[in-house]
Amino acid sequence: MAESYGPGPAERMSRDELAALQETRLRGLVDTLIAAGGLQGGRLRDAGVTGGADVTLGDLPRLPVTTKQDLWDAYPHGMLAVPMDDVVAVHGSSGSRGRPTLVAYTRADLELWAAMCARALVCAGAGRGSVVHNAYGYGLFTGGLGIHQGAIALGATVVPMSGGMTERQVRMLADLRPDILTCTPSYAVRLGEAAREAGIELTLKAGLFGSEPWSEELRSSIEDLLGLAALDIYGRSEVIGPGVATECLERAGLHVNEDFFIVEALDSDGTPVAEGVPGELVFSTPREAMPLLRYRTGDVASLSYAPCTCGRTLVRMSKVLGRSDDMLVIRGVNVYPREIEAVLLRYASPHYQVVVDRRAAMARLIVACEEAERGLAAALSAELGLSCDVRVLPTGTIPRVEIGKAVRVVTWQSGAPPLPGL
């Protein structure tokens, strides 16, 4: 029987304790990027700080931003604020938009994503004496690693199962009896229908499922099939990895580790948003080996401060909504693929895929799906304000993820069609 633990202290102070601290880590970010030179330091000169002691907590806004133009211009180690000896270990994006991330860790930056990790589980009733399957992949993808660490920090037993081999996945979600399950949530569906297939009951208990924004339909889909609480955690690779938020099993909104992450919500001018309303995440980070400074993530949320019922009093953000840079622009009218997602799932099996149309000079919306039920496609246009090309594409038509993240959404430019059938 696991040993679980609760919120730590640091999760429970008031709203003034936490802002004191945030005011003391921000300026000392703000030392070390001066200190470091550099871009950010530079920009910092520029607004007319010279040092930490010139700024308080609510000077942020006026404070200038950083971006993922940044890190690429400065590509590989530009942005390092300690010397290449002091780092311990390189991680990064897929390089899904053109170009890897890379991101540095010191080694009191994996022991703080580490920590952090370690609470992401906790959130989801692990302690020590736990078991958890871990099939986020192991590599450059800040995922594996991640929540691995967090595991051991934790004293939890982890099974470092990385992604595929799903028929061997599911050998051991059998025979080693796991309570935790951490994988992207398009995998865990994956493995769900294999153990459904296979006639293996599962012991698991709750699920941290990330690195794919997903709905509310979709964890009842991942709910049912694994039979646990699915949990959504949040992180960026620029800010720690895995682990910067997480759900605890009240589900309601993503705790934020803000002892050592300030966030913000931004709209797209810049301009900080109402408590509730969606915006643009913007990270503070004080890790030693890449410090940023309100880093611009381009996730779309909505932030609440009101306790949680857990105990916690984190400010909480919603469910990743979308990318600032992934709104479907398709005849005038804005979509994120998560909304379409929301409809979708109410009507048809986890299997689907988006495909923008633009063979033509008046896009069209093609979604894909298999066993759906009639009424999707008077479901989306009323939900969407779109009409929407829906097309019931045999069973095994979707692409299973194994390894990685779900292709949600593909261009068709011309050529042959992105799927068989369409």
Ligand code: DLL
The other form holds:
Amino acid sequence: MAESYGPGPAERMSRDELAALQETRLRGLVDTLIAAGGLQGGRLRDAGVTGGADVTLGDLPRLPVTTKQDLWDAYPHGMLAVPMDDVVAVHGSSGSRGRPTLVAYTRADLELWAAMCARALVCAGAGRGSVVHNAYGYGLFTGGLGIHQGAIALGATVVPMSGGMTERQVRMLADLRPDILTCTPSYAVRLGEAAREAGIELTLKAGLFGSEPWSEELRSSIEDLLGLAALDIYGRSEVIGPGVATECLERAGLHVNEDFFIVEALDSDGTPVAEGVPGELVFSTPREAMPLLRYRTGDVASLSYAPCTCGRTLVRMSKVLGRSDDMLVIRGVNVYPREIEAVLLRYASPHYQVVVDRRAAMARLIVACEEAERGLAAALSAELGLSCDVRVLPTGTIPRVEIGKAVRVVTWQSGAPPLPGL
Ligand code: DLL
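Right, the form predicted on its own is done, so what does the form predicted together with the ligand look like?
Below: every chain and molecule of the assembly, starting with the one above.
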């Protein structure tokens, strides 16, 4: 039987205690960056900051930001704040949007990361005795090894499946009777369908699904398919990996581990937005190997400071509503892929791809799906304010991504269609 744990003291402290802790961390971070003497230290000095004692938490919005471009310019190891000998692991993002982004960890960073992923698993009701079927990819990507180390730190039993080989995964789900599933939301659908086809009885109670955007509608589909509580987990390699923020079983926003990762939400001018208003998430992270001050993620979400009924006082972020750079502009209308998913799932199975047809001067949006009911095209045009071509393709035509992140949007610039039958 899984023993379950509640939130730890750091997750329940008063907002005042938390602010005091954050200020100490912020000052420590500023001291570290100035001592390291790199790009971020230089920017701080240019801003007139000579040490941590010069800043308060209230000064944060005025301190310099760090961007992905800074990491690329310093590729591979130019942002290190420790000697290379202290680095015990390197991870990175897939680089689907361009060059890979590499991040480094000291032994203490790995311990912090494992503790954060253990917290995430506790949010899902896991504890000693839990069996965690971990189908995030193992490798440079932080999903697999992050959750793996978190499960071990918690004292649960981790089954290191990684992505792919779905038949074998279904066999393990039947034989090892896990209570917790961790993978991308799109792979959760794939696994659920494969388990259903194989007629196996699932024992799962909760799942931590993240690394790609997903809608409330997809949550309902996954919960129906797998018979579990589908929870959202957010993370970013540069901040630490998975375990930055996680939903608890209340499913009312993701608790940000802000006792380590200070979060802000900013408007397009870089000004903090009001509570509840969507803004770009910016994180300051005290990790030893690669501390980052005000790292801009491009992810858009809102923040809520009200305590959760679960007892956690940590700020909650909404589901990621989109990325500042994934907004599609089609004939002058702005659309986020997630808005398309929300409408689509009311009419069609969760396998879809959005094709932006840019072969002619006027772009066209094609929504390719499988097993759709009538009315989808009308609903899309009513709710998005944009007419789309809906193409219902034979089952199995939309690629099922088994390893890595689902590709929900493709651009058709010229030549053959990106999907057969378009
Ligand atoms: O995706 C870390 C992770 C692994 C998170 C496993 C959750 C579970 P990166 O590869 O660096 O790190 O990609 C980070 O993925 O900036 C978001 O755009 C997106 N993302 C991550 N989690 C979510 C989520 C991992 N829950 C980038 N909802 C982030 C929406 C997410 N987008």
